[in-house]
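Single chain ahead, written as structure tokens, the form predicted on its own.
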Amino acid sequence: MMTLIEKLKVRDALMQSIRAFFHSAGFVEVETPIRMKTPCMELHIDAEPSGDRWLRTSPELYHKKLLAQGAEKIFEIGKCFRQGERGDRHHPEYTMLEWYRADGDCNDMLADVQNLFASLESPPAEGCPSGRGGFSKPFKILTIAEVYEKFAGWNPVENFDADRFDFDMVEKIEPALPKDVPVILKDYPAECCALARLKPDNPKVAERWELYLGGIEIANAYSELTDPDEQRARFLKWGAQRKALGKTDYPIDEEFIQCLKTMPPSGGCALGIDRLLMALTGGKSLDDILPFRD
């Protein structure tokens, strides 16, 4: 078993390697506010209040505003927060890597994460155990429709049921995914995606994928929605659903809606650093890798 200090050294090496990868690929590291006036409107993600502001659940809205102002390739590593999330794989305070490419899409994000993993694997960062996460193995790419039909007996793209979708994902799909290779689940039902572009040839499907490593969801990527009217409609729909569930109906960030008018088609990805570190070190819980977790 690695000691906590040894795990901190692995984390340091991981952070250095991630930054080296993105800098070598021509990305600019940015820093955006942690406290924000209007959280991103997502059905099952709750923001933590902070005085007259909210702690961010993601830097996404700020990054898209930067893309609208001419940024081309940006990344950020920083703290994010989600209210009430605690467990082996969840913590109210966590570290997120998020990056965006102007004139890109979710396929470009997939190439980025594959190249990032290859850079972590060979050569490994000093002090970072090589091969523990199986990063060098080819990614296994599966569609949501095929895994649900195989392991849950129905197709959520054709007949979406939110409660059944979430239950089966936790109880049937995630436990059945291969653990020895990185797995991509792609082509999510449109109803699952607040900020993703829909496929032009199949509007029932969103251009979104999630990455699983050792059976744990590590990253989430989109081809970003740039239609301000459609984005507003989705926020209003999800706000009404949040209100019906007794959750806070956040105000809409009008500046963000307006920025979509000039934001280029883009790809974006968010990756959980803490979960990635779990995979690198063989941890079973965030307790194994987060110091001072309370």
Second form
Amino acid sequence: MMTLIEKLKVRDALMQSIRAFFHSAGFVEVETPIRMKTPCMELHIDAEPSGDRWLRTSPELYHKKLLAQGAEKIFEIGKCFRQGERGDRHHPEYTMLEWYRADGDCNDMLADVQNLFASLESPPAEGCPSGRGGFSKPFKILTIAEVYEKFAGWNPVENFDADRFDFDMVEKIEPALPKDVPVILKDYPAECCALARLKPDNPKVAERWELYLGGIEIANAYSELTDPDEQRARFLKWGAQRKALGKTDYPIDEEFIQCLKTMPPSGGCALGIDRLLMALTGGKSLDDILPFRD
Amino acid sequence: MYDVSELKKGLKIELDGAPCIVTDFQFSKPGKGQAIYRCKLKNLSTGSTFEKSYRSGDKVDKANLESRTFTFSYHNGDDFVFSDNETFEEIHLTAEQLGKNQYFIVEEMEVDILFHKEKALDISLPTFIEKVITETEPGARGNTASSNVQKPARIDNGYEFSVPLFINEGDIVRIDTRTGEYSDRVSKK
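The form predicted together with its partner chain is what I want next, because the block you gave corresponds to the form predicted on its own; please supply it.
Up next: the whole complex, starting with the chain shown before.
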């Protein structure tokens, strides 16, 4: 296990490398509010209250407001907070890298993450843990339908079952994914669309992918939904489901819904820096890389 | 009742009427999905191990366990007989039930016995016991400084374990009952 000083140095080196990559690709680093009037509504993500505000679970809503006002390529590295998430791979406070491309889609985000990994191979910052664990190899791209048919014996795109989908993901799919190459799972069932748009030629599938390193989920990307009516309908549905589960039903961020009217089609990706650091350094738990644990 | 979010390694729970201990615990949350608590469990009655996953909000029963203090009284054939310190009620445990612990039970020893619905599941002994070495090869002179090199030794009930070379027959040593290993020398013969 790394010493505290080694943990600090390796994180600093990775941060410098990531910032250098995005700046060289023409992205602007932005800062957006951490305390929000209302958090992004998701069925299974709970926000931490902070006075009369909520701590952000993701910078997503503010980034989309920036895209709607003309920002083209933006990224942010900052702390996000999720209530009750604690374990070897979870911490209630964690560091997120989030980036967006106006006039892009989830395929552009995949090219970005592949280029980011390639850039870590010749790191501009000394001491960056690139290449360890063999993650510079070509990505393996699999669809949700094929991994579920192969490892769980059913196709969630054709016949969705939310409970079975989640349980099989952690019990059957994630343990069976290749561990020595970066893996992309793509074409999620429409029911797991979150804030992604559905494929125009196949509305059973959402334009969303997730990146896995060593069987651990690292990043999530969408071709962003830009239809305000569809977005409102999804928020209302999740709000009702949250209520039924006894969870807080967050008010809808009207400013966000309105911004979708002018937001260009865009690609967005969120990547967990702590988990990436863990994967690159061969850590087994966030304890191995976090300087402090809650 | 425990909420699944309270589960952790070492917690004892009751499942389908059987007492179980959580041997491993993993909080999982597949991308945008619900929280899933993956547990590895060991049935304390049968020793069998298995896996079980819970979803957020599930409730789990606390194990119906009771620990009582007993004193070792006497041997009855292969059985070890203990009496309850409060009620003086006797309980017979077989050598098989006691496993390696059978070698570390001495006269008048106080032990804690863990019960599940009046069935003895586990016994906790004092961490250290003192025993006389009844059998070991003489240690070579000049090797006393090195405690890495060990040799076999026995105590009166036939239990065999490793001791440093400087230990001789008749010496009294301390044994760690959790591991069954030599701890240190109490006195020389």
